[in-house]
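Next up: just one chain, as structure tokens, the form predicted alone.
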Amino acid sequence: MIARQTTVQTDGSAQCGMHAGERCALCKVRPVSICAALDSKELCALDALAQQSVFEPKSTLFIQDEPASTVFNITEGVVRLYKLLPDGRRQIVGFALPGDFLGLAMADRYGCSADAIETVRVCRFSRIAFGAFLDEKPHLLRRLHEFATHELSLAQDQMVVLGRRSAEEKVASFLVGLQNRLARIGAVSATVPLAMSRQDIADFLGLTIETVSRTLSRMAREKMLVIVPGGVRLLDPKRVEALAAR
């Protein structure tokens, strides 16, 4: 099992001095979150039930079949969440991103593990208390129930690309795929910053390390994108969306 390492304010408003719900509204992840649905009053609830976290990079959050006590809204950083499967192998089944909740499942058992790809921060609360929040908040569930939705599309989504496409496609509708989820949380940028190895994305679109490395390498040959420290640029969008679509 590979040790947790986390850092917990147990105190958060005391310590930042700031006041109950302060920290929520201030959040920068708030409005592509849940919690976008809170007024202020509501804010201060969910606020007085979380607690700050800071998981470091290998670090583990929660580990598959373990129960499922605790739900984490990520603040900052890039997760990778995985499953292992009965030989050993590890299939990795997406990421999640700044504004994600990990947990809410229905299910009693987390049903894939998550670590932290760089230094993670997170809110994090008690299942039970937060699922008792929930209750009380129609208009919540409406915004949950909407995220759900949102990440059903996501994996119907992986479900084809793991289907009949080629590797460039598979690579492109990763790299499109990515860069759409970033410009949801702010950062819209002609270049999609890879915290997550070259393995890791082999391991989510079912391919080898070399393939994906072969397949960036005649991407970059041809123009469709560049090779920068920490990710890619995109030089011809259009050329990459339309490998994506296919």
Contents of the next structure:
Number of protein chains: 2
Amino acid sequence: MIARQTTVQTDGSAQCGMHAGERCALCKVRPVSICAALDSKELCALDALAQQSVFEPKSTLFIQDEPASTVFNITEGVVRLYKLLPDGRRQIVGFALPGDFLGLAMADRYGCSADAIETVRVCRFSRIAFGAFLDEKPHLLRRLHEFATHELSLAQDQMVVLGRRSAEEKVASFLVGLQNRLARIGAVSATVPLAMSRQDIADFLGLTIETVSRTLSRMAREKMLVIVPGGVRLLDPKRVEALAAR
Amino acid sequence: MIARQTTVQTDGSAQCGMHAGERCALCKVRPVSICAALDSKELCALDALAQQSVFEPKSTLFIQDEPASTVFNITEGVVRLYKLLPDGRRQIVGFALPGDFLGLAMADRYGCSADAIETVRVCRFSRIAFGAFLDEKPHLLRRLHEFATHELSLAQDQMVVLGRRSAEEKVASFLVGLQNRLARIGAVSATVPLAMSRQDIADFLGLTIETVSRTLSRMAREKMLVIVPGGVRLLDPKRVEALAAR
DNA sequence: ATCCCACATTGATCCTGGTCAATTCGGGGT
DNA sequence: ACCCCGAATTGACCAGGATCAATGTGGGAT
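Can you return the structure of this protein in the form predicted together with the DNA rather than the form predicted alone?
Time for the whole complex; same chain goes first.
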């Protein structure tokens, strides 16, 4: 049940003149979406708080209801966030991609469990230290609040998907949503890479693995997409988007 | 499509020596759950920004995707928050009770539509003015951020309900969840008052009105509850909670 | 009181997606 | 090459909840 976690050498020399909005392979801290709120001095201060680590596939980052000690920023790989019911049913509440924060709630305990689907690289912050840093930078807190409300908006969209859409619409909106998120972090492609298993997709969409499989097959048969190893290529994006339309 | 909104006389004389955490019938501002973060001087400053209004049953507070001009704090009544699909299907993403904030996302546009189920009293703040006030009070922003993440947590719990629970479990968790929220704002009772229609409950739980009705009838037949005018009385709270168990 | 109308309940039937079961596929190890 | 094992696909059947339709109920207007 304990995260099998490998802390990478801290590489304390990784100083860099990173500009706001720019990515930098040397910096430990690469929170793509908040750096706009920080100047380079602040980024370096944040960098000093960061620890890099790597999580192997299937290893656990944190577990629901356990004390929240750490804030994570993903630099590489995909993480699934989920809740379990007592009888073992699982609902995946989201997939976290590079650039995303985990544990931002700054609550005492984690609200859900998280584990690595692929090999995942993160930088970690002590929740206490991160909170203190935040107290010094109200504009950063503001930015983070915007993040949290964006997450809320995503969650509400997913409530619509879970409550009011057919299996085919669910799968279509999943594919389109994932493609859009990947595009926003720079991975543009007609082929949507699916790091997660069919079971993960099913548990995200409130379906069974068989229904996901059948639905993808049917969409392939109807020339909307082709199933390729490790993902799906959209042949008729228009038609898929129409199904996903909100 | 425009909110039929009646602005009540502003009652500018409503000054009071309200203490943190205390409720006050005279103050315009009674944001039950944030006042802990404000001293009485700050509360008076916030009070000066507030405008009271009343919304008639079925009137609209705001509409999804329209420019967000106003932040609301509910002082009385129940509001439904929902998203519509192009074909008219509706998903209610939450019910807002007295003490709750609406429009807190501080985003440019509202993420969902909101309308009054009963007669609703609110106090309104200009989003701009509220944002400026927030910039002066980082600790208040912090509090608000905690709120937003609590909302997120509620939304994720609801995702589990929508994706992984049977009709009976959905209805049970709705009743228990509502009862708990009412208890937290001081309305403790074995009878859960249901201000919302069966259609509203159905659209919240991802069911049809018929299934909600049948499920309540069955639970009544099995002596778990009695259906009373305007609500439901739990006869066997233990059994209902067991169905709702997370 | 009576009518009206929206809301709620109940019943009969249908259909989407779940369940159970049998293959098939694909990657890794020897 | 071969086997192995977990993941995915496909098929046959089932059931929970949706749909369609009829009936009941309660509050407001006249």
